[in-house]
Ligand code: HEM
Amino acid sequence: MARAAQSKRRKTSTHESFLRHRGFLFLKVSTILCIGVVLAYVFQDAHPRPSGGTALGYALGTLGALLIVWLGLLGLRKRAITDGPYSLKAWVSAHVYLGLSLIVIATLHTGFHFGWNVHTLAYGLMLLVIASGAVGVWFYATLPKALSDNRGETTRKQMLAQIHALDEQIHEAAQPLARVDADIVRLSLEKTDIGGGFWRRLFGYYGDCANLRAIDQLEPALADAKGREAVALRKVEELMRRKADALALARRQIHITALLEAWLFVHVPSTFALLAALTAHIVSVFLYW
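Please give only the structure of this chain, in the form predicted alone.
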C-alpha cells in the first residue's frame, strides 16, 4: 500500500510542471520574501536616505549576492536527477521564482542610486540574466512540445536518412533525362542545404533552397516533354516535392533546436559576466567605501 502511494506521488510529480511544483510553493516563498523586503525598506530608519551602505542595504546586498551565486549553481545541479524535496524540478522551480525576487531585492539594495559605474553594471547584467532566464522558461515550457509535435514518431536521424533515400531515388529516376534537365536535378542533389549556418538555422530562412529552385526550373521542361522523358520528369518532380516536405520537417526541427542554442549563448555568458561584475562590486565596496 505504501509503495503504491509512493509510486502514485512520483507519477504525479513527474507530470507536474516545474512552474507548478508543489502547488506553486516557491512562488509563494518568493512573494513572502518580496513583501518582507519591501516592508523592511519602507519602515527602515535611514539617514539621509536609503542606500546600499545602510544596515538594511548591506543585508539586502548579502542576500542578493548569495542568491545570485546559488542561482548560478543550477548548471552543476542539473547533472544529478533526483526525486524528493530536493529534486531537480524543485531546484528549477526555486531558481525561477527566487530569481525573479532578485529584481525587488537588488533594486531596494541600491536605494535607487544608479550611475555609470561597476555597481550599476552589475545591476544591469542581473536584469539581463533575469530577462533571458524568463525567455528560457518560456522556451523550455513550449519548445520541447513543439519538437515532439513536429517530428511525431520520427527521430532526427530518420529524417536525414529519409532525405538521403529520396536523393538516391531522384538520382535513379533522373537517368533517362537529357543533359539540360539532368543538370537541373543535380542542383537539387548537390546544392541543397539542410541546415546551414547558425543564423540561417535560427531564423529558418530557406527561400533560396536549391531543391525548390530545381522544381521551379523543371516546370517548363515538363510542359514540353513527351514520352519516356515526360514520365521520368514527372517521377523526378514528385520525388523532389516529397524531398521538399522532408526538408521542411527537418528544418523546423533544426530551427527549434537553434532557438534553444541561441538562448544559451545569451544566458550563460551573461551569467558569468554578472558573477564577474558582482565580484568587482563587492571588492570595490569593501576596499574603497
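Please give the corresponding structure for the form predicted in complex with this ligand, as opposed to the form predicted alone shown earlier.
Only one chain is given; partner chains and other molecules are left out.
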C-alpha cells in the first residue's frame, strides 16, 4: 500500500510449516550432502575394502557422530528460547532433513559391515530413532487438524470445568434418591477417571468408564422407579449422558495429544541409548586401534 514497510524485524507474512521452511532449504542441503557422500563413497580408493576404518570411514563417522550430538541438542534448544535470530521451526526443519541424511552417512560409514556387536547396536538404535522421528513427523502433519476440529473453540480448562460442573449438578439432582440408586450415582461421581494412565490415553480406550457403567445400571432402576424417585432418576440419567458427551470430548483431546507426544517416548530414550552405544563404539574403536 502507500505506506512504507512497517518493521525491519518481521519477515513473515503467512504460515509456513517446518517441512516447507524457507522453500525446503534443509531438504536441499540434506540432499546435496547425501549425493556428495555417495559420490565420495563410490569414487573412493579403499583398501582393502570400504569400512569405518578408512579415511572416508573416519570422516563419515565423525560427521555422523557430530550430527547425532547436534540432533540431540534439539531437546535443549526447545526449552531454552534465548534471544537471537533463530527459530525452533528452523531447527526442527534442519533436524528432520539432516536426521534423515544420517541413513546414508552412517550406512556408508560402516561400509555395509554389520555384526552382533556394539557398533551395530549403535547403528540399529540410530535407525530406531530415525524411524520414530519419521512417525513423529507423520503425526505432526496429520493430527493437528483432528485436534483443532475436536476442540472447536473450547479450551482444555473449559472441558474439565464442564465435567466438574455436571458432577455437581448430578450430585444435586441425586439428593432425593434412595440409597441403592445413590450408590450408582456415586460410581459416576467418584470412580470416573477423565484421562487415565499412559496406555489409556494412547489408545483412547474408555469402554469401561465408570460413568457409562453407571448409566447402564440406571436403566433397570429407572424401569422400577415411581413418582419422585423416577423424576429424579430421569434427571440424573440425562445429566450423566451429558457428562458422557463431555467426557468423550475431553478424552478425544487427551488421546490426540497423547499420540502427538507418545512417539517422543521412543524417540528420546532411544536417543540416550544411542548416545551411550555410540560412545562405547568410539571408545572401543580407539582401544582396539
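Quick caveat: nothing in here was measured; it's all calculated off a predicted structure. For clarity, a rigid core is taken as the largest C-alpha set superposing within 1.5 Å between two forms. Positions refer to the first chain, counted from 1.
Splitting the chain into two rigid parts between the two forms leaves residue 134 and residue 270 on the same side.
A rotation of 11° separates the smaller rigid part from the larger between the two forms once C-alpha atoms are superposed. After superposing on the rigid core, the C-alpha of residue 232 is displaced by 3.2 Å between the two forms.
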